Amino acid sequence: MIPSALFFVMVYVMSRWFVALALLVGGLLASPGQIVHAAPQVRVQQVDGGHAVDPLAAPAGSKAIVFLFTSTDCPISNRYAPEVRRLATTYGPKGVVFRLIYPNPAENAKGIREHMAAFAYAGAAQAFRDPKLDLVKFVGATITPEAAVVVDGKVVYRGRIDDRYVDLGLERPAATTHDLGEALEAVVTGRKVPHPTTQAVGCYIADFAR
């Protein structure tokens, strides 16, 4: 017979290299360097009726989601405007979804109207309401702009566009590095995204709750 102190401590060394191996099953079943979430039960709102929605539902056929955090008066947001149409009209054809999501939940739906209004966002993307930030639990978004991309449930991307500003009050002439262009050109092409986080510059959502 074995002894019981014998007898637990290899109940015990069993038990570790069981959950050992689990997490090496898990880690090869996710690609390298992407970012992995379970799948979530995340709503958001139709701008007009309010109306909850599933924000990771996308038509047959589509290759992924960009979900852009944005917010009528952030600045920062609002310049990058331009930027968000040229890449919609990229990649929208090539499958991929574009929505805006306002996480402030003090921004009504005529504001956020007159403001997919006067950025010409009509046509190059949808927009949600996010005001319990469901949304932006689940991608981990924290600033105004940021992107995220989804392919099948998951984070493959998030951060900022491009590298414009350096920092609040600090901006280039121009970008040196189109961070989400690059990212969904990776995935159009079936390729792993390059860089897969990057921090982007703005205004700070945790600042709306307040």
Second form
Amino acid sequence: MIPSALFFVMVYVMSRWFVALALLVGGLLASPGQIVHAAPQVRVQQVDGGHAVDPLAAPAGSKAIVFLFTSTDCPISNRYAPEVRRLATTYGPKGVVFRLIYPNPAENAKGIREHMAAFAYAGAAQAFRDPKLDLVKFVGATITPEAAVVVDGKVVYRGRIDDRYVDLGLERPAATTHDLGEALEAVVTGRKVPHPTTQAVGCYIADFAR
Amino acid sequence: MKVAAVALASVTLATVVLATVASGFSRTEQVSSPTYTKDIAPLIADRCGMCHDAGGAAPFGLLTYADAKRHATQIATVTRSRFMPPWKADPDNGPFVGQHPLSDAEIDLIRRWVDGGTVEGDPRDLPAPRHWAEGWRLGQPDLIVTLPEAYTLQAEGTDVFRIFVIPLPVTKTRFVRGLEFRPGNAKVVHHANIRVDKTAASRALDAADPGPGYSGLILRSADYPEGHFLGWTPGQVAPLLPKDLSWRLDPKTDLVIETHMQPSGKKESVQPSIGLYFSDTPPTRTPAMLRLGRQTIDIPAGEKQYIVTDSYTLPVDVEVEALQPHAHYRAREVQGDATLPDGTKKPLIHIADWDFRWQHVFQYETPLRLPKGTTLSMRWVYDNSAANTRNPERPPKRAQWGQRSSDEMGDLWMQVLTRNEPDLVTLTRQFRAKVAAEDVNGYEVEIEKHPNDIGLHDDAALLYLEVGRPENAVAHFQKSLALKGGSAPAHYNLGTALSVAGRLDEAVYEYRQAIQIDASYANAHNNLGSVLLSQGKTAEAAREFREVIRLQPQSASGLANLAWVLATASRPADRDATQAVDLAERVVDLTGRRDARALDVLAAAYASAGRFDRAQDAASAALRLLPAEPLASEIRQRQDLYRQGRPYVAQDPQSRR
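Next block: the form predicted in complex with its partner chain, after the form predicted on its own:
Next comes the full complex, this chain leading.
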């Protein structure tokens, strides 16, 4: 456990340092499209293979990255597709980058492509695989669907998209609290996120790694 | 964490080895953690396999080690909360068909398997693979019908209810022993209630609603066939009925399938199929469907503990075949009991955590015998506060009885068999009155919400006539007439209710209005004639009956009514015995000598013509058909007159006053 804790501290420091450097560089050169580098230790796979990439890197000017942990056959996860697309439509233009993360190592490129097409995610969010649960561990996700909002390499919100699901087998007819939306609204308006962590309900990421 | 898990595993292994050395093989079993092959695979195959197979109703399969392992935490969680396998009734109710809940020990076994690292175990321990039939689980059906056009389910939102109407292409009467529903898209179809409609009414609603099926209410004309439950819950297939318990299916019958669906996140295509299994022979026994329940439900907003009860005491011995509780989202608990004549209480069913999503017909493995005098009772508890997660209204609102899922219901249906046909008649006659009396309450609530729905007013009026409250029927037909803006049938209906209520002058006015709009309205002429006759206007009545026969030469009621006037009129000038006999003989032929009233008319006609022997014979034939009262007594009194060589002459209503 001790090595892990050290590792996290290091990530935090490095990400702050990299962000600061990038902002400085960006400010000096004023070059649009400059990549903001964050924690280099975290790597996810591109859906179609190729080299591993840094999921925390975002286009310059981005205010936040939202990671949405999902899996192709999790019913609760899938039922949120329209809500995820709505949030992406609302907050995409306000500088929020949406990334769909498939942590299940058993899911392949073909399955993910089909899933993205079926639920019309293409255009709303980029997709990555996280078979080693690198990003899962970095943000502390345990469930699909679960969202993590990262600002400047730091997780400012992690948990459910809204409170529609109370438990497996118990749901409200409609959500009464839109936690992810509230977090994003706080981020884009420069306020503190009201509830930084909530409990997501759905399928267990721990099971994917067994 | 990975490292820690490995270390733990080797400790367990070491313990196992030591134990084996110490006291032999049997000790090993106690200390080792459960394995998939030996402990978990048989449980999953038995309790989950009917849905969680490759093509089953569940969202994912669980029949391989890889699949079970990949959902291990989820399996442990949902079995511990008893969300899965879905069985809402108390485990000591029943035993019911398909009842196989997990025991506490089995749930703990699953937890220990997950905590112990989801060990696979020795492949030789795997149970023989169990094959869940790919296709129809009751075998190849005799008739398969499929929704002609797939329904497109919206991508999001809460539960969707859609009523599909499928005509059954049978050209002769068949007897149905079984029905299997295949959802077409098991990922979104959650359950189905199936009824049959012998009228075209459901079909008309389907045609009026764009797309396959319709959204709205199940009509009164769509009912369970001859006291049989039809429906589907995931993983359950009602077994074939014994041959003597089949139900009759006539040509021109439609299946009406109320389908409960849950959106999946993307648009889904839903196209259910139904397989029917026929029997060659007609049934020899018919069940009765009893329904306890209240339609006066009216729950204030925020009420946490609203209780609805109903009971009924059996007039005959019965065997309970199956039970189905039904309520919506605010219901939290249901209890059904049978209190025997000696005071012993037998619980029938108790669902402590009612979930509208998991409705089920609970069919007894062995029918439950209940003696005459047993009181059946039900008790529903509702929570209409914000604390009820499933409450469809936020903030909570007043909830009244209604079929829509946003309204509330509280029923306990019971399918019972009687010992014999006379017991069935006794039971159904008595029960029908109870149900009709409750149904009028439901109609009043619906009408309060939809005051301009003509169909609701018409149905309510018919129910009021059935329960002997003609004044209420008059009020609803008046409303219906006002809404329709004066159609001939609307005037006719109102006239009929007014005649039953004894308001004869008003009835005459309404029938005349109907005839003014549609001069060829035979039923209006017929009823007008009947009312005029009871007002003593014999000649006018005869004129109306002649008009009926002119319009419809085969009209049994027109012929019988005219024959009756010509045979029994109080003024000799209005009588014509020869023509009366001629007409009455035609009616008796038309009704195949199986109508007591027709034979009574013939007897009166013979007596009028002085043929008293034949009159007595006809009266005897009528009485052999066991007509209901008061007709039976009237026929007997008339028969006494014929024995004395006297005809029956109608009393002049004027002289009676």
